[in-house]
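Coming up is one lone chain in structure tokens, specifically the form predicted alone.
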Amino acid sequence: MIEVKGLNKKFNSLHVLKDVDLKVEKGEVVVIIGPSGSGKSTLLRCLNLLEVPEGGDVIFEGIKINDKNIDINSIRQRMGMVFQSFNLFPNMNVIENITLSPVKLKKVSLDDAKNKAISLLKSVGLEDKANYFPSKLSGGQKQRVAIARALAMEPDVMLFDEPTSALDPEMVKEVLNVMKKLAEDGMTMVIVTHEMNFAKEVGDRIVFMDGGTIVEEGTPEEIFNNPKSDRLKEFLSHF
């Protein structure tokens, strides 16, 4: 579904991604781990061109999306994105946050969009919060609304950028449970996270990054129980 070839990204003189290659199959859950500053979030943000790479290609469902002739906004509608900081619209209630994109971008009727939103809120355990504004929600609730909002566009893939890092520990679990259910339902996902137990449990494939490169990748069993590189062994020793 996604193929990254020879990806390079720089911020001024800082070379953040160095010739990165990655493939994500349909229905696969790929979890990217690694120390802070290793390029994980930058790689994720290159997948939907929130960061534009200087070199290499990003191919999504057979389309080279960093081609200047591609309408990236139409591609992004098929790639749900969930950020660390929720990014909900503070002046809209929960149901308005979720229905905005399907109505505006997909021309879904407001009634249909609301019905879908309510069903998504049920699936994330928040149907009683439909008329609440974000300021009245906990961090975990905001993140679950953000997931519901991304799912309302019926994306082909979901990208998660450290979705629990801004949450208190007791709220982490409620968000991870929603993501586990998505994995069970067969959603293709690419997840950047520091939650190693979650990575172990949900990932089909774990990708370990350090210094802007992919050092090692494999099944959770291979990565956590039989790491090959010294750098990965050292990284895992902190958990």
Second form
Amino acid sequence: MIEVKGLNKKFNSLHVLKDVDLKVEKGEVVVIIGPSGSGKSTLLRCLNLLEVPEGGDVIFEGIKINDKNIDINSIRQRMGMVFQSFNLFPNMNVIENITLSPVKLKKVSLDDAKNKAISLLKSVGLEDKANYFPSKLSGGQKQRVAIARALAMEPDVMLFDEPTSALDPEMVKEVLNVMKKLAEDGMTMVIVTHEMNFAKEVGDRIVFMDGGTIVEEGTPEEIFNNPKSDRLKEFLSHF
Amino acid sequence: MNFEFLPKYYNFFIQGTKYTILISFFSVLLGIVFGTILSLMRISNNKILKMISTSYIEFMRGTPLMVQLFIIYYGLDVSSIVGGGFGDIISGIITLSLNSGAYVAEIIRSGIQAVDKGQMEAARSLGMPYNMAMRYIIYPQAFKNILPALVNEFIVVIKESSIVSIIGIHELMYNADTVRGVTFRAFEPLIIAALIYFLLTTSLSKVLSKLEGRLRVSD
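Given the form predicted alone, corresponding form predicted together with its partner chain:
Okay, now the whole complex, with that chain kicking things off.
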């Protein structure tokens, strides 16, 4: 579904991604782990071109999307993204946050969008918060709304950029549970996270990054129980 | 203190206030229009538009309002173009709004740039084009951010409008000074003018702080 070939990304003199190759199959849950500054968030953000790579290909369902002639907006409608800092729109209440893009971009009627939003809110356990403004929600609630907002566009793949890193420990679980359910329902997911237990439990494939390259990848069993590289062994010893 | 001149001359203050309100109103209005255009030029990716806007803003902020007024009034000789005795008022409004526009542009620009970067990213990640994200996500938040600074700028315009008395517009400051001249009393007419300015600026900030309060429901 997504294929990355020879990806290179630089921030000025800092070479963050060095010839990265990655493949994500339909229905697969790929979890990217690694130390801070290893380039995992940048890699994720290159998948929907929030970061534009200097070199290499990002291929989504057979189309090279880092190309000038591609309408990136229509591609992004099919790739949901969830951010570390939630990024709910504070000028709108929960239901408006969720319905805005389906109504404006997919020309869904407001009533249909609202019904869909309510059922999404139910699935993340927040149907009673529909008319709340984001400022009145806890971090965990905000993140669940953010997931519902991304799902409202009915994306083919969901990208998660450290979705629990800004949460209090007791709220991490409610977000992870929503993500787990999503994975069980067959959603294709790419997740950057520091939650190793979650990665082990939910990931079909684990990708370990360090220094802008993919050092090792494999099943959770291979990565967590039989790490090959010293770098990965050292990294896992911190948990 | 002796206000015995008031029954005879009160109309000077009323007429003057009318002109002050008229000039301030149109200057603020046009200032917002100029300021919005300038700020959009300033944040655009077009280097030429950006440069024009930046130099304009720097120039207007770096030169005295009175010099600007004289350039417009004498330099461009607006009176001979417009005629009918409106030339001086129009010169005043043009100068004040061109000047205010530069400040408004900076206020708007800083308000837009103060909106968290993640907001644009979230909007774009949903597939919204840039302009749509600006319209539904960035501008509403920026507007709320800049309202206090904008109110402040409006108040500045009302106060600075007194400078157009120098080109002979019969607004509040000019008329207060006229009363000073004919009554040989300096203190009282100027105190009255000051109180009227104060009344105008405080009532404006009261009205607009109500609006601000209404925008704050989402906080």
